[in-house]
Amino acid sequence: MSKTVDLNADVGESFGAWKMGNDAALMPFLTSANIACGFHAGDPRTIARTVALAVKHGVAIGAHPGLPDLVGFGRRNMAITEEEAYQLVLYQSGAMRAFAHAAGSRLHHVKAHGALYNMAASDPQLSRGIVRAVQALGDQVAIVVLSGSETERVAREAGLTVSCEVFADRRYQDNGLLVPRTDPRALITDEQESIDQVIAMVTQGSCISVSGRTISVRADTICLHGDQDGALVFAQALRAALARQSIAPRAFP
């Protein structure tokens, strides 16, 4: 196969007795995992279990730091400063790195979660806070960013290893940002439509926005939402569709 692409998912999002997703079933179909760090979801026991699953299946371990909002699952905007973004991301990612090291592995990347990710995508100050935290981690830790976002620009200027992310099940605005979840058009629920979007993004570097415009994207890594209904079936179908296009799944970079 001549082309490769990373397949990631947000995992480890259970908390205490509350369960979300089926990480054990989904993990074998991934090449990298973004593991919740305890602020928007997750807890120490869940982190340890999810890291162990990633190690077992040879999946690259990523920190998935979010806003301190368990009730809102980190999807509600909060007014935070650049310095607060730096501290939130460094604190959570440092904990994830400790769990990875304890399991005999390493922290491969950092990907901000939910509202923090989306706010930073158009906010250079929040992006600088996140980027500074990844720089402070050292160890060649990479950063996952929304393709074409402010976070990508700031991270590249800082010299970080950058992986541009696209979404299998999300629709895009004309400016390349994701359609907000408050918009009923935000999620793609049809499996074939999601697969067609992914293939176009990987092979052509483009996708169609909600208004019908063709927008350019860079697809280094594809996000599969593990908390969606049918996530496992979709992951299997997507892997098969990529294979038909001679595209092999492999962790970046």
Given for the second form:
4 protein chains.
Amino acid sequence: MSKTVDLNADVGESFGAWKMGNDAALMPFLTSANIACGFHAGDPRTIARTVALAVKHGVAIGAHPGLPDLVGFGRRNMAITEEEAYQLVLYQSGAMRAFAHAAGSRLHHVKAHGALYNMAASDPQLSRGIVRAVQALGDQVAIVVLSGSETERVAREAGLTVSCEVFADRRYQDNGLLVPRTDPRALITDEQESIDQVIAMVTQGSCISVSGRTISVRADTICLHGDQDGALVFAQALRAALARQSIAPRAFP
Amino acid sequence: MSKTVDLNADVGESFGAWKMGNDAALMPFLTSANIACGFHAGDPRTIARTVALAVKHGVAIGAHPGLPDLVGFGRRNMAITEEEAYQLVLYQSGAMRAFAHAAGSRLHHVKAHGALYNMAASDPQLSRGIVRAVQALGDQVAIVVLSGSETERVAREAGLTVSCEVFADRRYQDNGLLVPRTDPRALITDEQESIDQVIAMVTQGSCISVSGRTISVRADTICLHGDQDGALVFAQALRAALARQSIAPRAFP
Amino acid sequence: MSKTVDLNADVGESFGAWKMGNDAALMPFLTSANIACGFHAGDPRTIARTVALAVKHGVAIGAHPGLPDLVGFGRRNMAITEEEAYQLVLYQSGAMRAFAHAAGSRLHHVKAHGALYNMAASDPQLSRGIVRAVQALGDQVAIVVLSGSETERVAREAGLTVSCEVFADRRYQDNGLLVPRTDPRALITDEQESIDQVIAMVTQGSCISVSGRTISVRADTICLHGDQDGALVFAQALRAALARQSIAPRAFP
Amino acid sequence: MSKTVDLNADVGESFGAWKMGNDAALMPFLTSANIACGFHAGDPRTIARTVALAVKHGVAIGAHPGLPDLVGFGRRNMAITEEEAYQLVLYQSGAMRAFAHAAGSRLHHVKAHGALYNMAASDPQLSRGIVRAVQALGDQVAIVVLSGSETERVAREAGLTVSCEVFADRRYQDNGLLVPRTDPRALITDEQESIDQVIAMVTQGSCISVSGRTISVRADTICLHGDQDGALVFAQALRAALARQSIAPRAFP
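In place of the form predicted on its own, the structure of the form predicted in complex with another copy of the chain is requested.
Next comes the full complex, this chain leading.
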């Protein structure tokens, strides 16, 4: 049996006249794309163009709904209710699905953005709001969740198709969650260490925590970054390393 | 053969903490509802509630996409391109469809709002943008157009299901278009005259223009207003008059 | 020496085509007005009209800046920094001041709105952001703060003119802060009890806490509500009660 | 008598996480800056940073108010009334002035942005709305207008301090207005031709129209572009050419 792994990135984050990221260069390295839906980034024209780019490269189309906070790029925590989370995700994902269908494709998954993703990771109520929205979408739309998060638990209970996300460049705590960015050890800056972590996660379902313990991590999809220097170089190196391990990049599931 | 006519109204026009209209009282009189999609009015919570209300009363759910102008309520002309019209309508209608599906219903039609509707009525390019968006939605979603407008012409050429809208309280020019609001004769204020005009439109496919000529008008759907004093009284009187003519209220088509 | 007290209310909370409150009826009962600035409510036209109404009735003009959250009416907590609070308040208050000057008046005070006011009440950093913005405005612009809050403390340290706000219809804890709305005892619903509390606050600088203790409360300004049934009746009754105690309504300071 | 000319550019056009232009590099070449105010671009943080940059380089601070159209960058015509123009400009300029004052500077001028500037250039009513707003600001705030436009005429009638703007890289019609961008001759792409046109405008008050006639043009301020390749190189060349003619760059008036 051959192993596969999904390679995702957040794209379509331009807004009106403002450009962000280099989607055209990054897209060929991806197997799935999380496309901003207009609340924290993106606008109808940007969505149309990004969906076209994904279709061109055979990349699975995901909705990347965020909080209604353009100025803050959806990164500022907001006190929203489960119901508001449900409605925000349903609205944005529904809009994205129309563009996917119009381009002859389909909506493959939903991944919450920024503060919504992070707040939900430890909040069962927000997770429920997001999960209920994905359920309401039907059509076997999958949900991308932080591996080991409350969102994963709630999504599995609901019977959704769940894709667990891991990070190549982040270190993990003993409990399987990410070392917070406020901790100086949060980021892996060495390319080889990042790649080794990914290979271990994908082939063995584990990684070494920041305290040196072997912990279980489920790696269905790996998050690549598009907005940093060296992002494309890293994506290339990672794909080469996966190939050496006979791990095929493929959208999950 | 029994006659039928659709009775529509613009609803879901509240926004956040601000209320507009009396949707709960108006909905029982309708057979189809044009629900604001968030660009000129409406927000995810308002959409969810309005869709639920429509489902409760068996009213067909329509998207009512508008220009991105909350402060101006989508009533100020904006110089948008065909492509922007396409993207605006696709985005908003896709979002609305997700709520319709989540409520166990379907998206029945799309009717452009305010300045978008009015600009497109005499602009083939904008009409094409709107029509292409409805085509992209597929699923036999119908389009509601001003009877006799460019939008009607473009929509028929494209093979869409077209529902022609007429107004009970507006007078018509010899060319079949509405007398502009700037003309003092634009509005019919007498209830009986309004009802007589509707009955003639539905039963004979014609009405008397402001200059006294008999002109052809196609009346698939009649637009009721919800935000004016006496709106409910008029809706009740109109339904009674239709009943006396054995015209059944029914969503078109 | 005759006593005076300021009577304030949040006004100008309409937005575009949406109306809220009954400012024209409430304004004659006020001595100062907190006018929404466009981030949580209000828009340039609404501001112009509300400022004109305040000037007509000789009511002092205040800026009522809120979080950038129209859909949530500025009532949802957001994780903003001190710097963002400073910039939000400066921006909105500067805009309001231009309208006050254009109407031949001046900007009298600033009172933060909703979640911004409430978060700052117990957060010295947010309070500092707001206070620094009012300092930057200069021109002896006063700040309205919750009596006993962190915002009061920070504002006094900064040497601002501080107006302490109390509520006629809210009960207080032993520490001088409001009983949270989640507590069933939070609201005073009896009109006479509300009036008695206000009279005690103004004349004795104290009130009876929810546990029965006499606590110090500084009452420079009393917050009236404009958006509830009976608001005008209560405002009238309160003004009559104040008159019987020879307490003159007057903008503070 | 030594000649002077103002060199202005539109800056502060970033928005939230999105960057636009290279203000830090351009600012040293300017004598006055038109700073976006938040409706078409800019946000409170961007305004604060841009104002600080202008103060650091001794550049006069201008408000650059635009239409409420972030997605369209204020470049799409909108049907607004004179009253709406007045209110939009007053609101945005008031906000900008607060930041200028907070930075120890003052609001030097107002220049309308994009579609608002262009629509007003041939529309006396919109021009009146803008002019009335600048009058209401008082404090000797100047207005920057297109040389020869309706806005210039209305502003002079109102007694405002008027700064006439010319473009180094645009050709002019016989009537003194710009050749529309739809005309292939609209843009001057040769650097020396641009510089020669500016020198003639400043020293002789005239330039050669596209049909070869010498026409009068008043050049109080020259608009530089910051968002194009070669912008800084051109700014440098222009300043050198002005220096050779003993024309000193200085904010007008």
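For the two forms, the rigid core is made up of the largest set of C-alpha atoms that agree within 1.5 Å on superposition. Numbering follows the first chain given and starts at 1. In this text, all values refer to a predicted model and were calculated from it rather than measured experimentally.
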Residue 61 C-alpha shift between these two forms of 2 Å or more, rigid core reference:
no
C-alpha of residue 172: shift of 2 angstroms or more between these two forms, rigid core aligned?
yes
Is_shifted residue 207 between these two forms (CA, 2 Å cut-off, rigid core)
yes
